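One chain is shown next in structure tokens, namely the form predicted on its own.
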Amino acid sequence: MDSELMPIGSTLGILGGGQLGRMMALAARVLGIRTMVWDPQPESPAFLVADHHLSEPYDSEAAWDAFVSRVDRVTYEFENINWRLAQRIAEEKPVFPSFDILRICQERLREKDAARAFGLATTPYRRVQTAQDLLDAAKDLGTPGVLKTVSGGYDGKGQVVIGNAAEAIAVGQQLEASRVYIYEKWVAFTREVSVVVARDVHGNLVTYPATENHHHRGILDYSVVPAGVSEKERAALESAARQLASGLELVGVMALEFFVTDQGEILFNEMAPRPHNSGHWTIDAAWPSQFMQHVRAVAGWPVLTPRWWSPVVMVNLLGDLFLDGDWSRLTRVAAMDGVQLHWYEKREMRPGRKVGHVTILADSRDRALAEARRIKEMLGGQWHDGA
């Protein structure tokens, strides 16, 4: 069934029930494909829109039997799903993207090695396990640099900046002996850009316009399309995304994050083999959306050349804005022309938690950014230029 088209009425299994799983399920419903979401968390946002769901641990044998017996194909909404679970499921039902891609992206050293193997440039990096490894890496590659855990960590967690040799010595003394780390040389860059690429089972490849991303405290704050890059840089970004997607034999959607230096270098940073936060703008400002494209690809349907409608800004809404339980300000946003609110229906508001996003379409990049700033401040947040 790997290369067959899933017929309307088939069931797509989704591992993970967060907002990405929710948006996958909504896209699948438009196509007439049913969904079954498996997530241990009992109040997962995707449960509210899926046809069926399982709220059981991923190591539950009963849940595994129930899931595999009721789905025709399987995908996942985030890359921290145990790749061995995906491998086991693949013995019974097709899993896209493959469990091997999942395995690669779950370990930063494997991820960087794979990118280089397929011809992409990266920041200089080194494997670190001991205090001496860290000191040697800081001396050989230079400082400043960033020390990251090779696995785990998300939205800025699991990493620390090393400013000099003294800091390398101090941090080295705190390393966990059983853990492996990666040290990456800090690279001065002018833009952080992502490219969403899609590939189907027949090898057809398409890319979405490059997206310029701005982070604050390690979390994506807002994304802008078009990105502020040259035509040459844009072509290089898309080419790199196609190279990696083709080399990994991707089936589905994948987002690749890059640094663009002031010399025009394109340096691969990391990848996510599923729809990505920085591609949320495609729901309202492109056709098909990244979620529709992902469902099509994993269902064996051909990918479609994206059509981009207008300049757009996507702003993440974090729980910080709603700790008082007051959501009334959102009604003002919902009433604005050219603005679309997406609310994830998460019950718990907490700092740093993504609880929704707003998409702003305009006739120019500058106007979209100005409107985005106004909305963020209207909701009680602070705008961070270039953060």
Ligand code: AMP
Second form
Amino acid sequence: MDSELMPIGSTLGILGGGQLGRMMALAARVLGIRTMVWDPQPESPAFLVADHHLSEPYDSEAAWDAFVSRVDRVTYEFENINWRLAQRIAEEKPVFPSFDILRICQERLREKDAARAFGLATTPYRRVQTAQDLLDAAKDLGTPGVLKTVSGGYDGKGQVVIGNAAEAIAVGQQLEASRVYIYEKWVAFTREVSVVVARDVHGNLVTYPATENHHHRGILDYSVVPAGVSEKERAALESAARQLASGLELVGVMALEFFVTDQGEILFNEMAPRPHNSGHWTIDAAWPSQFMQHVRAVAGWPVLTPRWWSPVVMVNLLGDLFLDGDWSRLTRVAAMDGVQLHWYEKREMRPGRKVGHVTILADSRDRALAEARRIKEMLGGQWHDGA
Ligand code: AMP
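If the structure you just shared is the form predicted on its own, then what does the corresponding form predicted in complex with the named molecule look like?
The next block holds the full complex; its first chain is the one shown before.
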């Protein structure tokens, strides 16, 4: 069953009902594959497009029965799902990507260890649990560095920059005794780049063009394709992504994030075993989209060699832009040529919350960037150059 083609009309279970689950369900719909989304949040954006949904806690036995009995195969839209839940589901129904990949991606130390094991370079890092560990790490690996919780952090949450030994001592006093951390040497990168890779049950593996990412306050602000990297760097990024995805025997889509330094070093930072925010541009400027590719691979269909036809910029829309409840700016942008709005239908607009994105296609990278800037400003947002 694991490697069989999921027939049209069968049901894909999706753990997590945010925008990624929603875009997965929309892709499944195109193929005639039904979806059942499980998310404890009653107003999950994916519920609006799924055939069935369960708004129950993940530890509910009744929900477990209802989910497992109804779905033919399972995937997940975010990596903070307890991997033991995925493992337990896998005893009944195939789960892709495997719960083991999920387990690795949930923990920064495991993730970087795995990347190294498959031959990828990373910045120096070390496990930290006590104040002494932190001071030793800062001394041995050098400062500046960044201390991160090994699990549970996302969008830059749970991270603190350590500038020198004195700061390492001060931060060391505040460590939570039950938590594990990772100390990483700070990377003076010139670019942050991600690569989306898809691999099917037969081992066919394809990659999308490298995407350049710009963050603001730890949250992805905008992505640009083509990335501003050399041909050599592009090839190295692609081969690193291939190495890791095939090493992990991925089935589905995975995104790998890298730092590119001015020395041309490619350093792995982290990965997500699912479609990724930095791959949203593939919906409008590539074929098939990362979501279609993910559904195909998870459903046992072969992945397709991606085609890409236009320079593109994807701009994230955060709740901050719409706190005043005025939608007229958004309507104006949605009506522009060369611009596609994706709205996630989240009920509540909160600062820092991703509520939609826009994709801007143009005939050059620079024109797409200029247009993206204009649109961000039309929406009342600020453009963060080279952020
Ligand atoms: P992460 O949660 O690991 O993706 O970190 C969030 C953001 O913090 C990254 O996208 C980088 O911009 C920055 N960052 C994280 N780790 C490092 C590092 N070791 N050196 C420099 N910047 C970092």
